[in-house]
Amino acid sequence: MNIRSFLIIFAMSSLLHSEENFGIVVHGGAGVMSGLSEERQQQIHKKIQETVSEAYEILEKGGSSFDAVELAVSMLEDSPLFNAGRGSVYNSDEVQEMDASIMDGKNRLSGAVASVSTVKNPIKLARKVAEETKHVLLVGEGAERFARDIGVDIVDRNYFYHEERLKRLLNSKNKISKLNENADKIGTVGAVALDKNGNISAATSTGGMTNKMPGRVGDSPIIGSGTWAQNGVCGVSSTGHGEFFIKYQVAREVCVRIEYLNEELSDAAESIINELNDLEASGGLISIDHKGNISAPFNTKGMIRGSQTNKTDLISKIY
């Protein structure tokens, strides 16, 4: 090999390591966003971004997506803004019943688990479930004597203890708040990353429905549904109604209008939030492609969200 030949190929490699992309984007649920206080935005607004950053600092030090998605969706689930892990609402017997799931786009490797309600973080389990069973989801009392088997964090119910929920609860059974019904029907937390390795990676957690029947599971644990990966197409994590996430695979449909229609991501997930509007369906999404494109539509009052990537600043936002 000449010089010149050596030189092209060392500007050649050098171009790709540049155009390198990688990013993280994060949810805390869609909903009726109104009558937060200042103070209660300024604190959501904190904690996304200081869960984006922690996130991105995994990737950007080459770490990889599977990992940015656990942390971040760990950190929100400890946070008792959200309706997930510490933050989760009650159903009709007033316990929190928790769902979460895991999905690596590179060998679609998946874990969820779903009705739990004494482990502290439920995506953590779910990681387990994929990498330590040949299982995808488990739930109810099996999910929590694994979870007891292998180490996974247990706390008691008072751990989940929300004075605020509780009463939106008593609310919802007498119906006397019809809003703030409303506004628990659909929360979740969910983070979707691409790392330098082109490897994609979705992450989902929920306290489900507020007044719910015990044993009703969403969208959140359901691969497909509440959170699907593919690498080389894309990662998205769902919010919103989970019976109708369910019933259209909200998560995968958004990357099979991208693999198989050519559509740009941002057309994909917009005009799929847009069906769902039209079905009286309320929610959103996160999403991110293999090129690092992001895109974070919902037909709701406002979706708590947050994002960073390698050719975007690290932002947060509401409505």
Ligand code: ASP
Second form
Amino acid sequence: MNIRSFLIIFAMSSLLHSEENFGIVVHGGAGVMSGLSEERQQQIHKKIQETVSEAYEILEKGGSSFDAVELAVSMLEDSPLFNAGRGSVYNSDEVQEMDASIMDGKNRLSGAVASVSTVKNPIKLARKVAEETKHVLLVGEGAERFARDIGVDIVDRNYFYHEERLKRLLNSKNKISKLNENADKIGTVGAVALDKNGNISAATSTGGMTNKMPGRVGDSPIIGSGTWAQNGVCGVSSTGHGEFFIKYQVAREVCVRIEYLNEELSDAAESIINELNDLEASGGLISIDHKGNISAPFNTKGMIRGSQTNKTDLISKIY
Ligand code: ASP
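Given the form predicted alone, state the structure of the form predicted together with the named molecule.
Okay, now the whole complex, with that chain kicking things off.
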């Protein structure tokens, strides 16, 4: 082999190598988290680690980031520990109304559902909206009818029954415990991932906020606010006071700063969370850029989160 071909092969292999960065980051909501017992913290760590490692395995085997984020979010929806799917909080009518969205950064394919009450995994339905309809967002009865038509798992409302969440609703209505009100602001779930082909995806799912008005929809199913994914730039999943996240288009804002202002991911992510802090809007976000860098800022006492990339070990953190 002459020196020229050696150099070409060497350059190509290092280029390919740099394109192979991949990883996943998940969150389980941001909040005060002051009432979490040691035992509960251990349960949370275990679930987050299990979720990250299963989603990471998909990426390691060359699978898509879209599959990885859907799996991660559906695993967290199945756990009563988080405010999504099984552990969703109650609205003022004592009903659990759930919202979710998913986005593929390769082609901006997006799907979302809002105010569903009998869909076992709202994130799976959101993906079906993206892939099987001409629409982006389906709500309420129409979304549930679509779930039945397409064969997505429907469960009895009792499946979501959660004694602790119900107590918190009653406390919140009676304004008995300020601590419990704060504790409710945790638990929305989300995931963002970069796969070996450079595709970025993001997904978010929530029961919303305790004692919300029936029909209230937060940022989680809003593409650009709760969820955003854009190949070559970044992917974001948000958690926090949804009304602010909608008004400040938080998820897209992070990517816009990178795209137009050439900011680093951590600067872009931190600046929007600081801006929200100045408005007394609590929350946080997880994000990954096209190089596999991760940033997960929050302005609350804690944010449940975990990650693993081809360059960094599996971690899970609460505070
Ligand atoms: N962002 C969610 C909502 O407003 C709640 C949360 O993330 O805690 O519905």
